[in-house]
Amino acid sequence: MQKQYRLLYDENLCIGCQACSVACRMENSVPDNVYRVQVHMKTLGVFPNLGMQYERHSCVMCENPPCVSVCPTNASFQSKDGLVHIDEKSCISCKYCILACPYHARFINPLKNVVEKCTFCYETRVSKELLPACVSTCPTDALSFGDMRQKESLVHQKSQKEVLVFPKAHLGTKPKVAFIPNRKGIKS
Amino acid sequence: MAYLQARRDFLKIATTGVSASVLIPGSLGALGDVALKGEDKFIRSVCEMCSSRCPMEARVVNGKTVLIQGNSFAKEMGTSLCAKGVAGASQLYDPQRLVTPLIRVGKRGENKWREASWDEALSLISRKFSALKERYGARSVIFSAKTGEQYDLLRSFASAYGSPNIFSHWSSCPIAIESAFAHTFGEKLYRDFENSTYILNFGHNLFEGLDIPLTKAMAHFSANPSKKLVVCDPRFSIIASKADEWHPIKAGSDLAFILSLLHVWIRDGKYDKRFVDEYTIGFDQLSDAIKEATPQWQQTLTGIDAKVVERIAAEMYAAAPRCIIDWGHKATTTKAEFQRTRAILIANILMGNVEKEGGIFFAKTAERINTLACEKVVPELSDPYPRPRINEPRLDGAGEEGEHRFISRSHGILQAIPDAILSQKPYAIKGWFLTRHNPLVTVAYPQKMKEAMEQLEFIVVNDVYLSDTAMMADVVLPEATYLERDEGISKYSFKSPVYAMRNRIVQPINHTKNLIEIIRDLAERMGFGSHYAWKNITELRAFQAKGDAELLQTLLMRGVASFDVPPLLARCSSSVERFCERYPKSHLLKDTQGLFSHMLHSLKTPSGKIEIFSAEIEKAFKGYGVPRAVDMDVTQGYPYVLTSGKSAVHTNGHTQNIPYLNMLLSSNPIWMHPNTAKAHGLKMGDTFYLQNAISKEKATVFITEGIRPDTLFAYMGFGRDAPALKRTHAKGTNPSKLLSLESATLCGAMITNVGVNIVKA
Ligand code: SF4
Ligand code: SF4
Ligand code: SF4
């Protein structure tokens, strides 16, 4: 594996402003009313003892991606950098991958009738040494991204310092998106 | 290649909406596919999706903008931008946006139009305005705009025309803050969130009313476990969720809480005595005024335990001067708004945080820096918008003897407009020129405002959309969006001066015009073209920069210019030392402790000092010279208080119809506590009515634990009547329709906390 990408989402810094979601839409021409990334918020607890849950919803780039193993045409594949991509030309829209993805990350692009999801902006940005659009735009620096093998990177340093949570870790999918859980307010 | 693909897809998306809907006359959709000129570059400019005006940059491919981000030449921004800013292109290419001037053909407000050429529209406006001036006098025409460069321009035009009646949106937003600062410090101060350790916040929700540099600083503050954020807000807002403590304070009672903080500090002698002695006047009057304001006393008013006040007072004193009592952004809650904001400023003063790291500070403008440096280190700008004072009384009496004597003559009180028009007092009002100003959504009692507008002879609205207010016009000018406009230089001064300039990102679609071009053209047609020293935007910029080509070049290339001036805090010796090392002549200005204390000894207040007590105010408004408990009731006898505020994805009355933002939030169901909903038999999503003496408005309920049972909350900007706003039309509730035209005492702020009943549908 050539790179060990990680996208770190710090719930303590996230304010649910959806700038990431709109930046993704602009960068990737995501059609109206579907999303590659969105942040969901939920109020927890009973007045006046409350908390707010912030949750990033997107493809988490599984190391063991169930979407890839179910794909009959190999349209869903894993690159040598460990990222999961979709080859639009081979996709037959059978939706097996949509059902297999435990993170509800995939959807049908209604304009092209192929399956789509977050790509970490690999083609337009990351492969050109730019940050994914969501990371670059986030007003509060809640997102950081980089190659974990670069020890001086923010992503590496933050990962060393904080307790990380990997969504649905029990499934063994080994996500590349990690969360720094919220420290404030009621938790459940 | 990917960007080209993105562009094609974007066009496809932008045009799918067109065929699906009935075309609005004058709209971009009515033009069909738009021919665009090709280029591929980065352009740096200034955002205008809200009033924060963050520096931004846009990538342009084939003449079409692709991704808009923050401008990292502005170092507090980095590449950050909010959802509204990023969605700029969604407004630019919105098929529902106006791109052709419209002239009314039906009755006023009937929404019947014909398209017109720019020449026809501008010639009609100049003829009508000249005629109004001749028949009724120039004062019969009102001019209004949001604040910023467009307002400066319109104010200048109003004064060339001869009318004193220029209005900004101040009275519907920051007027109490501006007024409290003027009467305390003589000018406005800023907050050093980055270096603070304790912040007490009264509903200043920087996480939904975003201003990127401030929001970012606040986010890092609240996420830092060694700092403390306390939020008082009747609603569990986003910033409340990020606080170490949230106190669901009763709506309208902030003043009581702050007075009792002042009480505790003074009772225990725990405040910065040296600062108070050296720099302020009126401490004794304050100490008299807060004698009764005990923590127990505030308990019934605020619903916050007396022990909490005692504890917070002690914690803040321990953190001082690295503590901030935040005055917010929009201060229009109660009739006591001036007193509330003054009390907040005075709480800061007692903590001695003025011109200290982690406290509050004066803007370091170019002029101030040059004076302190004793040499010219930052280029100063000329004002391209001259405005001779018009010696006529304003329609709202602002700045004249009487209840509005302390209100700025250049901002006025919007709530006074309907009565003045309807009663023809103090004189007849016949015309109105509004630029990007939508009072029928953002100002109290729009029903009355509409009635008044119906009486006018001639109304011009300059806007991007055929808004509720634009519908009332005789001529609608389709303004170029900010992405299609070149503008002058704007100043941002915090701890050091910064300039920014709006640079055109793409060619204006269908040759829409910039307000600068519109006004210049009108001035020429109306015979006062000589009022302006410049003929076009290039000349305007050169005039403003006093011919400084290097400054202009930097602003063109980078969108911002900063001058490597070390950030300066006058009462922080290390900062003063750094400044003096850079500019050696300034050593002479240091006092014996190595501070620039003289800066605080010659303020623009009547006494030259910081005024805890204002004799001037006491004289005109007895009992108002120092903060006191007055006018906190916001229920007017009704069982509930309706409050309103912003979401992170919309601005006031401006962005709700923009496609990408509308997708994120398209309506505003009213927040209600589960017990309240139960008591009225309401389930999530049910329809009901909000009712008071002013109106009865239909609403939908959103049930949440995140609000006091006696309080309701609405995101503002919804409940549009304008059918041209197809995505927003008739969705949600316009809370302004329940507000009265009453203004807050002395400062003239609109009052947005209002008593209501819940009535089942
Ligand atoms: S842009 Fe940043 S702060 Fe806003 S929702 Fe996305 S991750 Fe959260
Ligand atoms: S999150 Fe879903 S789409 Fe993404 S790699 Fe994992 S299984 Fe596949
Ligand atoms: S929808 Fe496309 S990508 Fe998904 S499993 Fe089927 S062929 Fe593979």
Contents of the next structure:
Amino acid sequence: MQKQYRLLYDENLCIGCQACSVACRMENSVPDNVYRVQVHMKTLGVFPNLGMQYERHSCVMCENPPCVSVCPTNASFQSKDGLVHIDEKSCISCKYCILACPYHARFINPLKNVVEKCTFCYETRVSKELLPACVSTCPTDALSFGDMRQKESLVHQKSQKEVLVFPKAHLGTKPKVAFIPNRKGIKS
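Alternative state: the form predicted alone, after the form predicted in complex with its partner chain:
A single chain, with no partners or molecules, comes next.
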């Protein structure tokens, strides 16, 4: 049976430490000035009632990925598990997929001149039953990852217990990344 992967990002637990981004860079040899995952920080409120809001940006592994249908060489494709990958050997760097991605999650790797994005560390970790580097590194457990078909998995249990927000759900892309929205502190 195919996996049904999901990654959860709990905004209530994130402290903006960027450990996920650093782990991703190390695991995937991401060059400077580009990123596969990044946490943006925003200050909310008025002094002395200030708070921080963190937002994670990366590929959300759409079930209906617009980046795949626009690729003229089929370099962007979906695996049987529904994950979106890029075949570097077939990529001609036309950038159609970059333009089609509503999440701005793709970039040209300046060292290889091919398009890259988050892969959930599929080749190096997930295919070996390991967690993605960002998830295994997070010091506050703000990230959870797993197979939604395994009812005992943390990702399944959290998905049943929490209110989930799927980014840009109105587009119908059906992301595999969901957010547990911030319930604490200062509102914008």
